[in-house]
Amino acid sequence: MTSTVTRAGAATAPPRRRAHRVRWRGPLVAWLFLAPALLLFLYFKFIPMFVGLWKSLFKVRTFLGDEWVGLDNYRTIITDDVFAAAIWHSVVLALGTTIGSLVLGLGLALLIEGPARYLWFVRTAAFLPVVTTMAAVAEVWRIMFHPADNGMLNVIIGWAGVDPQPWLASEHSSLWSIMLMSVWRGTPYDMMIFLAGLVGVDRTLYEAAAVDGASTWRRLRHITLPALRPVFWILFTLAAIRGLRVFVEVYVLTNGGPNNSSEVLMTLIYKLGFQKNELGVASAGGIVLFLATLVLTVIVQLMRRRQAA
């Protein structure tokens, strides 16, 4: 008997051992996988961003050593006219962009929607801006924005008889026309999560709807708009935050200029740490870059759980 129990209980241990290190297996193989590149994000994320908290309590002396001044960088950024104003175009540049490529996005994701044969090949070039070098692009559009007359979006508006823009001249206009380009630039994107959220609306209700004699503005705001609603929290929020952390855009095209018409809280950060050498205030600056990104992350994220209860 007692034998018998053994042999029974040796016989069911090993599977149950078995199925312990199977279930412990596939994660462990996942954090294997991933540990690499989890090291990277520490090292390049984390630690700098603690570095730079820390560094935003100090006036930071390179040879003479950190000299602790507490949260007097903070009270310089509240304080200081430059960042007031940079942190106003930074808002502005982010509104306007987030906007214009929403609103852009979904009208050609409604005008491409299908599954014809050459819509590929549309879809193709329309996301093209996207892949293509963020330092390229603002080159090719600094030379697009030249304000002589043969410039040639001076060219392209003379057509239609509007007079010749100084466009990045001007104080009056460099933000803007920063904003246009981000704008084309954030537009294809927008445009391919509106396509992915466009298959998942049931067709169904298009037929429904035509039956019941609705217009297409009808279907549309009735119909695709509320099923794109998650798309769109999802949209805002990334183009919001992609707009408040525009650096590379404005540091090709006008560096802040003219006159600091067009800057913005990370040129004014890369300026002070890396020009200026005021690496205490600049990480005060980047702080409160990350605090903004994310109270508003939270904001979006409290309305949409408000508005899907």
Given for the second form:
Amino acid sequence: MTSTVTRAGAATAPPRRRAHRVRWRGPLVAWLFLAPALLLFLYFKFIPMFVGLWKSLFKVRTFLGDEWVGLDNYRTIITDDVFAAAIWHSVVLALGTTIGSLVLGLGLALLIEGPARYLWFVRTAAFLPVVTTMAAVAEVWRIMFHPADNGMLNVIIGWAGVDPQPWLASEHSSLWSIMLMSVWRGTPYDMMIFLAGLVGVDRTLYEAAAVDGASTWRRLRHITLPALRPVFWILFTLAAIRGLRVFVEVYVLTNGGPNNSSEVLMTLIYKLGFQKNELGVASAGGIVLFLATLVLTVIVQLMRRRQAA
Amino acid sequence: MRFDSALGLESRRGPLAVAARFVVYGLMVVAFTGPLVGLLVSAFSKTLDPTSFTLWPDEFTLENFVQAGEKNVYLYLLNSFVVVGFGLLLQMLVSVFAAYALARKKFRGMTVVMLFMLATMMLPEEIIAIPLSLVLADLPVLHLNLIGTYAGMILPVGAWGFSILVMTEFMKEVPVELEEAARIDGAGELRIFATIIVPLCRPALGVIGVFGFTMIWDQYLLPLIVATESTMWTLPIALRSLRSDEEVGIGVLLAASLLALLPSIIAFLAFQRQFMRGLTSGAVKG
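Now show me the form predicted together with its partner chain, since the one above was the form predicted alone.
Okay, now the whole complex, with that chain kicking things off.
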């Protein structure tokens, strides 16, 4: 720790006096101020990225030295059933969570839009899930998901006359249960961003529409939603990327089980890397995840352009 | 007719409309805070069903928190605070320094640096978790092993693109006249930075402080990789072992979970304004 503090301090060494004659003084100062950030990014972001790319081409062996295997690790991933299933689960979970949070977030934002004081309270209370620590929240939900009759969620759905569900305990519902918790946590965030977007909508348009006798639905369809379109795309991209890399939720709730039914890419990569010591294959998995994220971002941007045009 | 909102709900009066509105708001509050309130209540309850928790305490007790101490929970809490304290300090320093260069200086390569920072925001840390563990075990050039050290948990959270960008945007707003006046008075670079720019950025420091706090507090994979000894665990990653510990009841797990949640909730409630402002500025720009 101490070493970084001094490094950060050294970066701001006072520039020499009388140096104003020297052309490169300005840039040098800038680079010195940037140095701590660049060093940390270099060491903990960029170098790992390249190490990951490099190691993905090897069979990594701790004491024997690495053995070049080319694209074999990638072949393993693509042909392996568990990997294919994990990729599929990641995509389903990412899309389900994203769309669920977006739709619910928009609906709730429309409901609690407005200047009233008590709405501020509702917003703050509803926002709490976003700031809370994932690991602890997941522990709480794991208990609520208890599959017996006295599990909290089963009690609640019992009030509506629905039979108790196995939630995390069944292969058929584990992924959906995780999605439910993720939507619970993602909705308030989306809601808040939509609320910020709604502030920018021109109120006089609403009044004009009302004068023209437009219904609430038409007002939404033709004024509100178009105004929110940029916000929508940003949220979709961010949420989908966040969804693809999901780890803690799954790791705490099910650890991929039962019977791999909720195994996602990140939990599989973690197991391969840290439990089975297959660092090469795990690195290749990371690269695949990176490419998926990149492709998704590009697709969303292209769709956005086309819609805007 | 006036509209303050898209649905025009506020213009509908009458007891039924008001009642319907409050039912909806009430349900919303319950749905989003219910699990957290349940946790709060249960952590202080004496008789707990081992598989479920309660919203109605039967008997108030601190027993769970006492037992948590026997399971080292307060040590894990301390570890969390050490990591978040030094991590946040480092992150804020690094962000203010970097933002000063990006917002107030012109130099060649600035756009490239900006692009790289944005790229790190698009690059989720989960993706590089495996190679990061290899890098941490043997830092290139320096050949240090950070696995099993607090530095290994602190240094990687030191630079965060989001903090730097928020800070940069804010610093651009500081009037250039102030800086020029100080320069004419003979103030040096460091002095301008420390006595003019940084104090004026206090609101932005609040924003990046509270975001950085929740982000570092929420770290999971990094301490999972770095903390090889259980005495180094942070609270979030210790929860899993508490759960599988046969000796401890669910009360201890809930007490520990509550301790893991509280700091970020308190930080959020204390800095709500800054939080919401940072959230929207970050989302719209990044």
